[in-house]
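The chain below stands alone and is given in structure tokens; this is the form predicted on its own.
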Amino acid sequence: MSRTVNIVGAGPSGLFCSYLLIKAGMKVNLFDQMGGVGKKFLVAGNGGLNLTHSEDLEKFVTRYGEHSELFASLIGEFSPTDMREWCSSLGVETFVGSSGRVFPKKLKAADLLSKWLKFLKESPNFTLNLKHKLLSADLEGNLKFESPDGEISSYADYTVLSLGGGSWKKTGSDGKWVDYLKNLKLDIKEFYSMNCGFTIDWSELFLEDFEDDYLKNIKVTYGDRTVAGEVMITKYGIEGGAIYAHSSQIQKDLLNHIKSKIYIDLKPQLSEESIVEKLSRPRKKNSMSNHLRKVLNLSKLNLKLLREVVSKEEFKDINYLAKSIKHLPLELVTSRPIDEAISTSGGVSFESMDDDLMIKGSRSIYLAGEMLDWEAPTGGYLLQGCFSMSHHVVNSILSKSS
């Protein structure tokens, strides 16, 4: 006889669980606490679906810092490859872009999410429970739910909570959870962004007729790690990809109270020496701007951010402007608040789970997905984490109930 699994969270984690379990042959009823599906993923990818990225698997599971070796073994089981795979077995085709970063061709998650959909919609073993809110759970696998026709209670013989973090609240991402699950007894690590922007005390000087505007082909540097990427320049501060990449031991330190200096090297093509060669030409009558534009092809943000950081006086030193221009320091105050972060640090601990991800003291309560207390940066690693682990779920389901 086919088993039941409760799911509950219709973002990736709880998606691709019901997808693997629908294909194995299990009853699915998937539980969401909004009125659709995915809410999270389609707001991730409606610029561009970001699926999971081309690099070394050796590289890749350092992006997990102090969970790397446990995403070393899920990735091992869930590869960047079969995710490729799978997309292409839903018949949307992906490619490796320029900077190593997995796409689909369409480059939207709608059309994804739809196929997706239709492929679990279509089997006569999934159900599928909208505008169902989650009221609280047992180790036995009791759940309550808020529905539209009122209190509802559900048990099957397997149960996936795949909750999300404490992000972009719209989507339903809203860490509420934390406090229907305190009878599980759950080692639960406070909320955090992750995956987020700073804030920075910027001069009233430089924010005068001041628009967000990018900085493109930089290299930022935190610590001892450099990354190329681009970054936002913002009336509170600063984001981007290159700020992301940064961003757990950024956090880490505000929380220590240590102060973050990040450097800016607008010039990565450069060294500072040629720097020097170029600024010592003769200006004429330029200004030193002007000269900067110039010789440099500086923008008028590499420019403002500059006049913010040097002195008029070490603005007229073209050996400390050439310093400035590879080393260019900005110091963040705080993260920016957690519904404007991509990500969470924080939730459930893994020592609150035994191996296959289950619940200690329970026999057949799961957990995936972001609720859990991970973290890894934009570029695919946040949604091959989650895939990774539904895989991984989905395996000591199936061992379970063979």
Ligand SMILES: Cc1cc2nc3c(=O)[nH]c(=O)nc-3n(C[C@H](O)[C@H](O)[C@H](O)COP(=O)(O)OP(=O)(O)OC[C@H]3O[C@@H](n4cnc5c(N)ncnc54)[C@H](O)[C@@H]3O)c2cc1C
Given for the second form:
Amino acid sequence: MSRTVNIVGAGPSGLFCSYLLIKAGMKVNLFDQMGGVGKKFLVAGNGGLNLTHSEDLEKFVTRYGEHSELFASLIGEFSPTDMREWCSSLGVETFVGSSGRVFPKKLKAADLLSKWLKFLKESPNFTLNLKHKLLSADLEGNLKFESPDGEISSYADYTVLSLGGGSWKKTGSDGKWVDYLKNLKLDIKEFYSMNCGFTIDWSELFLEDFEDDYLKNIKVTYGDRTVAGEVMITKYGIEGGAIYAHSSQIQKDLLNHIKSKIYIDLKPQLSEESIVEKLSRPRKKNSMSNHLRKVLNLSKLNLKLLREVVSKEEFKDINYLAKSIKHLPLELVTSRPIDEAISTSGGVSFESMDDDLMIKGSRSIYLAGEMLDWEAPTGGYLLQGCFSMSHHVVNSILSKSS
Ligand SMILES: Cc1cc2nc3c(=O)[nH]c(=O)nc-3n(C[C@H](O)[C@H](O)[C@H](O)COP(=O)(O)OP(=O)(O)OC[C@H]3O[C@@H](n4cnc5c(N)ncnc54)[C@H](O)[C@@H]3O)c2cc1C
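The form predicted in complex with this ligand, contrasted with the form predicted on its own above:
Up next: the whole complex, starting with the chain shown before.
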């Protein structure tokens, strides 16, 4: 007789559990508090859905920091190659971008999500319960929901909770489950912004006539780590891939009241010496700003940033300017609000879970995805982490049900 699994949370983690369980012939009741599925997944597709990464697995798993050993094992079970094959099996082809990141050919998430959902809905074993907000759960697997028909209860052989992290509340990932799951006596760490922007105290002069703008082909150094990429300079501070890559360490330092200064290399392709050599060329009647623009091709934003950090006197000194162009210091004050973050750290500690990702002390409740306390940078590592966890959870359910 096929077993039934209640899955709460219809983000990529819950949807992938549903897919694998239906494929294996199990019955699935999927619940979500929103009126549609995969809302954050759809948002993730807005800027190009980065599903996973093509780099060596050895390097890949280091992206999970202190949990790299756990993820080495999870990703060993369901790898980036498996992810691409799974997409292809649904009729969604993927490609590797120049940075090694993997995207669906159509870039957006909607096509993949609709094919995924179509597969589920075609199964008589699948039930989708939208607008069902989980209000409580106990260790036996008894669930209570607020639904359009009032409060309802549900129980199944197994339960998977995949309720997401604490950012982008409007997608349903509101983190309120922290209160609803009190009965489960989980060790839950506070949520913090990850893969997020930071504020900078720009001067009034800097903000005069200022529009948000990108710095492309730059390098950002924080501590002893340097990342190439791009950032967006905004009225409130700084955003973008090359900052997100450092955000975990910056966030930790800010929380420990350690001043966080990043250094931007505005001209990574030129050495400091060659910048000095170019700036030493005759300036004729050009102002220093015009000279910088002409000999180094510095943009308006580059010049504005230099003006922001370099004093009037220093601006006349080509050696100092060259140093600043290669090593432009910017002090970060705070992280941007958690609701804007791409992901959050915090959530249920792995201390509360057994090796199968089942809650210790329960015999039927699993957790998967961003609601657990792990973190990874952007680059496809978040979704790959969620998929690999779901695969692991489903393997455990199937092995217990056989
Ligand atoms: C702007 C943005 C861009 C991103 N881009 C990428 C990217 O390119 N690549 C990448 O790897 N990752 C990306 N991410 C991160 C990725 O989307 C998340 O890591 C992923 O969605 C987490 O999946 P999840 O299923 O664990 O949780 P979620 O997707 O957050 O889903 C959780 C679900 O649980 C439901 N829920 C919560 N509480 C309850 C409750 N009490 N009752 C019922 N239902 C509930 C929610 O409604 C939601 O549907 C991006 C995120 C954002 C915000």
